[in-house]
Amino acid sequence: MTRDIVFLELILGFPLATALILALLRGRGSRSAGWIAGGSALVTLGSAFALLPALYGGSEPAVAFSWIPAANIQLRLHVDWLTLPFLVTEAAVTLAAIVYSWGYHKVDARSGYFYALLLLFGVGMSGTTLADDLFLFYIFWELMLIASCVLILIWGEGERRGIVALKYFIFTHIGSLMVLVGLLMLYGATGSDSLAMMRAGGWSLEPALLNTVLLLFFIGFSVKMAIFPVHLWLPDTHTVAPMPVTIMLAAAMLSMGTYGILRFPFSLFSIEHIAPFALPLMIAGLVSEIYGALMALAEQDIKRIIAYSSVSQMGYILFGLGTLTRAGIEGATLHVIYHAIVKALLFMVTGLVIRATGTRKIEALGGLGKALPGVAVCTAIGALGIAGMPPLGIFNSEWMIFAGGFETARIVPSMLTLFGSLLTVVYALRFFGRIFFGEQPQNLKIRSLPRAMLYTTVAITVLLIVEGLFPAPLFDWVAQELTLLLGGGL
């Protein structure tokens, strides 16, 4: 067994084993559960980075074993340049959410289960990215949903958490079933569940069946991205979920929809096959971008404001993918990474404001700049980041997405997407200004903040600045993936 295979197996095996240990310990390991989970998440992130030398050396580490020989199904894990950006993003967000939980989550007899489920949520995302066969992909795809749904059901905020968890499960499971039907159609056409075999070519689908498969994938994965109008699960889910889970949902899980589109339609089919869907993808992305921004402007709950901004930001990504241009697809993938950093930061500062003031209503806030200067600075950088201000990272990805749009013949949608970016600036500045400027309400009492929540927020703020100032490594990672997409036609 090579060193790279060990790292590949550690990414999933170590957090799975840790989650099992935390569950078996029950209440006995409650006080150390957070530290144990954080150490496990750190191992996962380190193992993901440890695969970089192999990829730069031209190899793609993989491990496989037979599962159901009669049905030609094997379980295979594989990492390539398309996998890596998403894998690192998910692992980093999981680690940040767990460390943030050290200050957010009140230790009790169920803490071991809480951190075990956070790890399983992360495993679901990492496994989805690493899976190189249809069967395993869907198993991990559903694990994401089950782990996050249980977290919301048990540790969610408010009396409506049961209803919200059910709504989240039903909506996203409908999308999952559409993906499953598409996967089964591929399996029926090829006689194998191996993605490696499918990428090698030598198989084809009838035109009507091909368009059906593509439509199922685009709609199914758009549900996970929370693209309008299949976004209805997101605002309530993000609002009710405990903040660490919200961070993982918004900063990492939404990107799984993007990964699904890149891994299936874009990796298995040619530009000619996908071209009929290009304009609908651009329009759906544009509508989601503008709708999400308008709803963020209208909302009064600060957690829902940031939740609706996710609907808007996913619209940018879908628009970039719909351009079918090198710049647009590269920008969309970069936007996944930069959005993860910015969205994690904005939900973290939102959690700090809620913890400090006890309220989520923006009209009940104001003048917190003097009382919480450090939080104000982090929020200002996050607001500028989501607004696409240079030199912060989203400026880089938006530039590429907009450039990709103007490389196409569809100038009107490309111009309208710039209008959407102006709305983003408005709601970001409103969010920051209403909370930290003006007079502090007299009845607003400021509580002390846990250090773990503060330090994690500062660390993500620094990361956002660094990734904006030094984007070359990320651009290199994403550029490497482009040869794997659309039959190498980029």
The other form holds:
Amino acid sequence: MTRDIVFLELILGFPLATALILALLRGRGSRSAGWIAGGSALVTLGSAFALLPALYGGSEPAVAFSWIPAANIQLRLHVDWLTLPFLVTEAAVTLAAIVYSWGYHKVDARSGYFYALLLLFGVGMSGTTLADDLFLFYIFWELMLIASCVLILIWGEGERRGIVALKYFIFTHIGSLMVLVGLLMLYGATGSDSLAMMRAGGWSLEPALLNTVLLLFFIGFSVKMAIFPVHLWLPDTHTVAPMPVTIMLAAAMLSMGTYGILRFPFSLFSIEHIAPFALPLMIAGLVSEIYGALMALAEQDIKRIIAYSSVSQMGYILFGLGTLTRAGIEGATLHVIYHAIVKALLFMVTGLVIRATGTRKIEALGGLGKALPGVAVCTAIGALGIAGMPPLGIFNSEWMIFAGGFETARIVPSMLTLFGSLLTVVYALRFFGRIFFGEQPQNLKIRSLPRAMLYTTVAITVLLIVEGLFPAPLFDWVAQELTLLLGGGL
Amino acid sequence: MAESTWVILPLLWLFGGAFALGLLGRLGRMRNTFLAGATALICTGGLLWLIPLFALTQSAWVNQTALPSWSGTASGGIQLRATPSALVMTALALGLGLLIAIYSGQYLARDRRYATAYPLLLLMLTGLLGMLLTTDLFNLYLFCELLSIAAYVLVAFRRHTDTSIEAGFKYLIMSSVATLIMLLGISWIYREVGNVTLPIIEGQDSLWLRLGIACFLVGLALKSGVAPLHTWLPDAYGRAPSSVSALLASVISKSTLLVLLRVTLGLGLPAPILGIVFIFFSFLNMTLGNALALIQRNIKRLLAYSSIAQTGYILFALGIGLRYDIPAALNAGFFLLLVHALLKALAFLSKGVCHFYCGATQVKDLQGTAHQFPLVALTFSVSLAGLAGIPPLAGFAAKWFILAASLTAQDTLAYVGVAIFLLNSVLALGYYLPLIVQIFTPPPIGDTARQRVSLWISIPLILLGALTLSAGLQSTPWLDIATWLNFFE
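Switching from the form predicted alone: structure of the form predicted together with the partner chain?
Below is the whole assembly, all chains and molecules, this chain first.
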């Protein structure tokens, strides 16, 4: 048990300490900053995996300190089966993004801060998943926003980064405030900020307040998931952010919204309480899915195409949650994991193409298949992956989500989602085809690519294939999570 | 020493210190750093004198005996009483005064008349201490005048600029009207009750007493910058030297708020009514302060409007606490009061550095601060983010406590208030964040050399920054202090 607690503390403490050291080293550690950060991210990922035996053993490692006794606020970290899939995904994405930065980021006097902030961004996300009290949850929830915002503000691409960072902050902060009010209402109802006590039950909310709380949570977390129409912050942010940050934003941070929905409405309230919101969630998911796919089709900037594809994919997840069926929720969680891998891969190849050609306009690209065969293969696998091609992972999760949809009596939205996924195939193939097939424009010069960027991309591609071929462990984790959420019923 | 001596000692010490420094400045040309050091020493002395007083008050408080007090005449009359709340505010004022004195050691170096600033600073603190300690309305009026006169002169300290004179004059006129109204109130209360010592005996309710309460409500509200009587504030804070604005915005205006609370309740105004008044004006303060801050181009005016908004948040918390009798809300309000004092002082002092070294007055002038003064960029953005209520800084803890306490009221007015509060905190991001963005925007090419900041300036900044960070990461001690503020009778 003590061993598990050490791992639990390492997940947050190690990168936090590393970030502090990198910041204190200032310019001196610039050269090795990338290595140090990478090592730290590896420790985080390793510690997350090291908690698996304890979870399989049926225990839930937790650690708690009294923090603000006057207000009954504790500092409590805790791992359960709901935490784990998100924690591992997020830690893996952070590691991949940092390794990718070794090639992407040019070392200068401020590199230490860059890697420190990437680590802090990761800490924000792992802290959000580990926090077992409301106060701490919100602090980490905002930490990921602050760290990513500073990264965009300082290292973003283009002159508009200041404005974009502002828009990002204010937009998502409004969502956070809704979440905050929801948290405070829970805090008021239970008189404690401990989630463990809330899960234990023995508290109640008036029906009117209960619906308000749920509404606040659903809208607030949807902002983070970039669901239409509260997705407006996403395309600009993803476009302007430096590529490693975009990878972390798209592959990991968006799914924190999913985690929030699962952690608060789904695990604290019973299905009957959520039932009135089921159809709105499904419709919001559906609209988001189709809108995102259409925008991805219309976009000319390759980074924005992939950015809009996130809006679309988060739509699937919300739809899956909205079905309120075992298959749907299982599919949604699996989709978080598979989407993280595919989205990381797609942004990585986008970054490679931009680095090689210096342009992001899709009409200025073409025929790169000959010059960059490796990248082309990776992109092809990524494009097939997002299109839901078996045996790549997203096929599994989409299958579950659709199955969940048809399990409910709501056939029309379920049919529409199914057809909506056709649009995904179209934009994925357009993305791949327009870049790699056809004639290479005359004036397009190909520059050489950094090895770190290439290798990470290949590694993620391999991971995508492996996870598609051997989905059993993931399914097992998620099944455990569902048992936790639904108590085996439903 | 007798108990009563300890009560008056800090006052006499500061008052004497002010005169001694004034005299020294007259006798010969003293170096700025010498005067700053002497002021800092006097403030430290004042803090040291407070230690036994703290012990006495605490034992009296625990044992439920009479609080330490000092009376000038045997038959009541002039009376000072060391309430826990007064002591905490005094300590805060002296602590900030100490840091600001050190800061001035460099910051005022280029002003020709620096020698006059220090005695005035001490006089201002004396007035503040008196206002906090006295239980007698007439003395309250006198100390208030002492504070104000010193403040007028300090606001107009840089008299070579027309705007400073104008701001000082505006402050003088509006503030004098406020003190006059208070004087009128005193006469009415005296006419009715026959004495002016707080608390007035209960059960007395008459038109004249009510008018007297109203006079104090208006007068002290004007002094603490409650909208719509706030119009002097942006000019005064905007034109005064940053060190003075820091003190005015952090402790002085907020102490007047505390005095307002003490006096009106002591005069027999029922708490729920005062609560409603506070809640109503808090909406006005928040909305007006934030909306007007959004359109400011001058950094100090922006910070001044942000002070108005923050006064609104404090009023809201106190109002909820008084209206619905929720002690947690009062504590949350006092917690914000403390935290705001630290954050706002830090913001003004950081701004002062940019002004001192680069002449920055407008928001756009802050461009490149992060490259030239990394420390200042850090303290400035910490203070701004804290004021915006971004976790894990102290402003967020305050926001959490206030909202949590307001939601327990379970009343429509409270819910509406929470909604307005949240809308305002979003509105506030609209001016805090661009400032931070501006600080971190790279400077135009060729202007990137890192500059050295004098120790006189960097030490107070580091200390204050560490204090604010600690208040955010571990708010328990500050919450305890905030509960002390609750005992003002």
